[in-house]
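The chain below stands alone and is given in structure tokens; this is the form predicted alone.
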Amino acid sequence: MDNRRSVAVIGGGPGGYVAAIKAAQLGARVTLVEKGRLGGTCLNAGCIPTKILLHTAELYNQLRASKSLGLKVDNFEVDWKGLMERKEEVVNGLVKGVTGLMKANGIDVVEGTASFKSPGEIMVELPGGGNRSIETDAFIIATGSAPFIPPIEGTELEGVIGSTRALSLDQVPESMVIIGGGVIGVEFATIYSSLGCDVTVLEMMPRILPNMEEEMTEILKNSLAMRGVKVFNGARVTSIDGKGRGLMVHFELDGKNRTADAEKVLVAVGRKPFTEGLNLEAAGVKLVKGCVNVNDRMETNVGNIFAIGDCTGKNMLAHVASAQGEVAARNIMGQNTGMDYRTVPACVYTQPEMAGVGLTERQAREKGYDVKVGKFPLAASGKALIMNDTGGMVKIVADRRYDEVLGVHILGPRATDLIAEGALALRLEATLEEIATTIHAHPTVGEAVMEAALAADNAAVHIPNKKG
């Protein structure tokens, strides 16, 4: 007889096989219901295909500035039929991976769709037809989130579709129209844009990635402009009629109507969390406000019952997904874990790309701190200016009382690789001096991450620095 602790994770996304592998780690005996693909949204629908169009569309952007990096390439096209086969197949990769990882851990993976009967447990509707009962001690709740489509006239219209959709469709259209200036929005404007498609963005907030740096929006914003996006800020939708170039978009701005029309209209206003067939009234487990409802330990308000990730509504990542899938684990397993969410990076794979830890300029001067800020523009990056990438900058945030670094915000090329070390300096309360006291490599574009944390001081060494 098996005596180990058990724990069933609903759900096979970021959180949910993360969660599992860490519970299987700790001893316990692991079951994964997983309804689809293994790999969730992230894998299959969202973060891992999208990049993979981001980096093509990033090396076509490349090849047509070739002269200007001593290069001469010509007669280049875009193979869209070749690209979404490369897509398929590294997403089937890593799949194939995540099934792997599965089996090696002595994870029993059921595929079908997870109901409770009680808080002790749940039933799996298979799809070849029955059910499969499954008790555990704990269970993990790890159903991710859906796309929400704004209550908009004509979103129902032949052409309007959403991110998975534009994963997909069979041709680069001649032009877009995109609901939704978040992260989704301008990745997918990036894309088309990269690859000829004339791109619109109606964004209803005062601006594009509101929750990043102010400053480095505006900036990604004037990039976007210079590729011909057009992007309208405070722009409220109102209805999509089949008219114009396919598609007629209807919009207030500035309190005119106005309208844009476009083959394709992507919405991509944001996602909720998806709960619909969980029946988690049977369990007891509180929803609010549709979210699952936990705290920092990833508990719900039955004891034996947690749940991470997109459902939770925290923070829809899916490097936040996973670390929370760790933290349930952890608790389940009889550590005492907590979630800290100071340190979680939020990243923008546009190009440049963006990224960004802690607090923004803004909200530190909210929160009543004394700031102090450190600005190093890529200009005077010599590796920024050997990848011909130097519209970018690097911004610190700080407290003038400790010189504590409260935010790492970044604009350039590999920015989604570089904040890491701001995401590490939050995490150990690092200081201004400690990051420009740590030797960077030259020539690499980390180095400006360094120059920054010295400009703060007034004491950058390949800029001019401020008088008085």
Ligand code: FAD
The other form holds:
Amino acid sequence: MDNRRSVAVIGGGPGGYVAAIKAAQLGARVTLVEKGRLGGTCLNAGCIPTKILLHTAELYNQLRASKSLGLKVDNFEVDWKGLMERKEEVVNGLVKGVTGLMKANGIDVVEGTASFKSPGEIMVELPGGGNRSIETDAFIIATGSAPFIPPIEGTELEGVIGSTRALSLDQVPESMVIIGGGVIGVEFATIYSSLGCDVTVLEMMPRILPNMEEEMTEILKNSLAMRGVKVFNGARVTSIDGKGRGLMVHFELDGKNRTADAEKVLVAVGRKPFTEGLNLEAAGVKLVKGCVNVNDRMETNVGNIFAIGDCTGKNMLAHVASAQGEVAARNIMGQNTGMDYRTVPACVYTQPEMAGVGLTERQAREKGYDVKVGKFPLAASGKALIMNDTGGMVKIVADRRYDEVLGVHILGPRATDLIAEGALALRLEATLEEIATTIHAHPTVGEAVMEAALAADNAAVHIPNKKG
Ligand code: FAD
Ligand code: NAD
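Having gone through the form predicted alone, I am curious about the other one (the form predicted in complex with flavin-adenine dinucleotide (FAD)); can you provide its structure?
The complete assembly is shown below, putting the previous chain first.
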């Protein structure tokens, strides 16, 4: 007789598979149901494949600048088919890795689509036909999200695509209009413009990446423009229509009607929680604005049912889904823990990369803090100069009263790796002085974080400080 607590996880993305592993590590008997491929959106159609294409795009741009790096490189070109093959290879390798982890942790993976029959039972529709009923002590819903399709006439036309399709086109299109200047929009703008496509980004808000540090999104917009990307802020798309073999996007800008032609139109205006077919009514689980409603312990309104990841409509990020998965598993297994969203880093894998954690300067002021800001331009960083990537900066936002760091924002090479220092600083409630007196290795871009902390007190070493 197996007396272990039993847990069924619905969905095998970075939320679900991490929750399953954690629950198994804590002694649960775990079943994971997945209707597609293990790894979910992140591994198969999100984080990983986009970054594979971005990596090649970055190398391609470096080759373009080879002369200034002391290299003579002639005759290089994009091998799109080879890049698609590499993408498949890396993704398949990682899916295999997750499959191996399931096995190593004794998790029973069931291929099929799950739906609730009652608060204590799910039915899995198996791919070859037939059903399997699963009754467990606890359930974790981790069914992810799907693209939001805006009510714009023409989105059904051939050539109008979403991010999944944009990851496996037959070739680099000659031109692309991207509707939405959010994370997906600017990452694909970086990929395709680097590889020779004529890209236009249409963003409805007054700036791209509206939730990131303002000053930095301006710099990023300029660096996209330098790569030939046309970015229109405050652009309201009204319709898309066919034009010969291509498409024409109609939009309003400053009260005037404008158009942009393109071979492909990528729609990237956000994602919505995915709960279709789960039959949540049978379990009594409440949705609020389409999101599975959870508290910080990842509990839904039904005692034994938890939910994590994109389907909860919190920050739709892989690392958030995984952290929520860990919290849910721990609580199911008798521990008592909750999510802290204050220290979640947000990363954008553009060139240069952008990353932020905590409050932006504007958010800190709006919250009423007496704000102190330190900035360090990467033009003064030895390592950034070595890397030929000096357009960015580090900005630290702090509370003048206690000197506590409230936000760290980085634009520059490997910003997405460097932001971990900012997340740790916020988690430990670090002060500016604690960052400034932490010895950072030389030469590294990370030194700029230390210099920005010093700059907040007009004490930076490698830039002139403000007088007085
Ligand atoms: P998912 O990864 O979506 O997994 C849900 C799984 O549930 C799927 O495999 C699905 O098949 C399965 N499922 C659904 N319903 C059922 C059912 N009824 N029965 C059985 N199985 C079911 N985030 C980052 O942090 N960094 C990035 O760089 C990044 N890049 C991205 C790029 C793109 C193009 C996109 C689209 C997203 C990106 N994201 C990124 C977001 C990230 O992919 C998601 O936040 C993350 O995948 C959410 O994890 P999840 O486990 O909640 O859901
Ligand atoms: P997003 O919310 O990041 O950006 C959508 C953008 O579209 C916003 O700037 C919004 O103002 C704009 N918009 C909305 N309606 C519009 C319209 N009608 N016309 C023009 N612009 C319009 O969403 P996304 O870029 O689609 O990404 C979806 C999710 O995937 C995000 O939640 C993100 O967290 C996640 N993601 C993360 C990463 C990463 O972490 N690097 C990468 C890709 C995606």
